[in-house]
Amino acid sequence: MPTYNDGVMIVLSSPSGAGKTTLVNLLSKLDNFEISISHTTRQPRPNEIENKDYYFVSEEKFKRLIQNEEFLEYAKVFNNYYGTTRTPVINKLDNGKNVLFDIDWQGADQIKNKKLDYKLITFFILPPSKEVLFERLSNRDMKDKLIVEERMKQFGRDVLHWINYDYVVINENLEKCYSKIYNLIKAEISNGSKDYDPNYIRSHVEKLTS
């Protein structure tokens, strides 16, 4: 049964490259903040960990998970299923640790409709633009221009779900972005004074759909 001491379920979402799995690993540095490890089937890239960055299973495994009903969320991305379970977030919150998601728009709507007892706080990053977002995508483990492609193009159609978290953050300065999410979960938790803009965020989504 949740009480007061129990941990803060944080979700981290955005279009992929906008930057969010650095800031997750930023705030997971910070005490008692924990990563929620995702069950994933794709292939790990070259600097992933198994069993730090994801679970790496099989199709079969993951679709035997969803059967078992074993899942907080999942979500088919990009061909891959990525998926959290249910048991060690719900024993690292009960043991009053704040648990890190970074998952995307579809997971985050998967677990607020889980209506949990337990206090949820939902951010979305965004780039500062889309030039610098295909920047970000074509420097990373991305050399082939139709992934990237791919990825802009999901850019266009993710960023429409910006509406439905509780914050957007701008990631422009990555120092400056982790502060901001810092100070936003500090304020949410103690019901102090919130330092955020939406009529800024709603102009600049403007920007990035134009």
The other form holds:
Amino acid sequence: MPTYNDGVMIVLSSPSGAGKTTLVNLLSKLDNFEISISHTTRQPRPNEIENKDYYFVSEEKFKRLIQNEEFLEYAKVFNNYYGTTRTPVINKLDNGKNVLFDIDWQGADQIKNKKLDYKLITFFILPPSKEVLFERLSNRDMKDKLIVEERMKQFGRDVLHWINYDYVVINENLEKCYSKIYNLIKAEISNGSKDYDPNYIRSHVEKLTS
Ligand code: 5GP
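Taking the form predicted alone as the starting point, write out the structure of the form predicted together with ligand 5GP.
All chains and molecules follow, beginning with the one already shown.
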């Protein structure tokens, strides 16, 4: 039975290339914050560590987990399955840990719709401009033009989900973006005042989508 000592669920989503994974890793260094480790059917990247970055599983195993209703949420993203198993998350929350979720908008929607008895704060991270995003994606994908073009198109679709999040934060400068998120989490947990300007965000999104 959830109580006020329980941890808080903190979701970070973003279009590819907005810097969300770095932010999640920084936040996880805070006392009492832990990352929810997802299952995925995608192949590990060279720098990724099994059981730390993801639980890498076969499609067969993933489908078994779906059938056994072990997922709190799951989704297909870029042709691979990704999902969050329920038990480890609930155990962490019941032990007072704040849980960070690096998941896409589909997963965020599912968690929101579950209306669990734990506090949920959702963040959508956006790049400062389409030009900066293009640059970041070009560096990351070793100048593979086709991948970059596909991710830019995907960005146009993903950005539309900003409206379903509690807060949209622009990642122009990593430290400032981190502080913004940190302060909003602190304010949410302590019911303090929030430094957040929805009109500014709305006009930023209009620029990104025009
Ligand atoms: P990547 O393959 O780059 O690690 O992740 C691709 C996308 O899948 C990212 O937007 C990431 O946030 C999302 N993702 C990672 N784990 C999960 C998960 O457990 N559930 C959902 N719905 N999305 C996830």
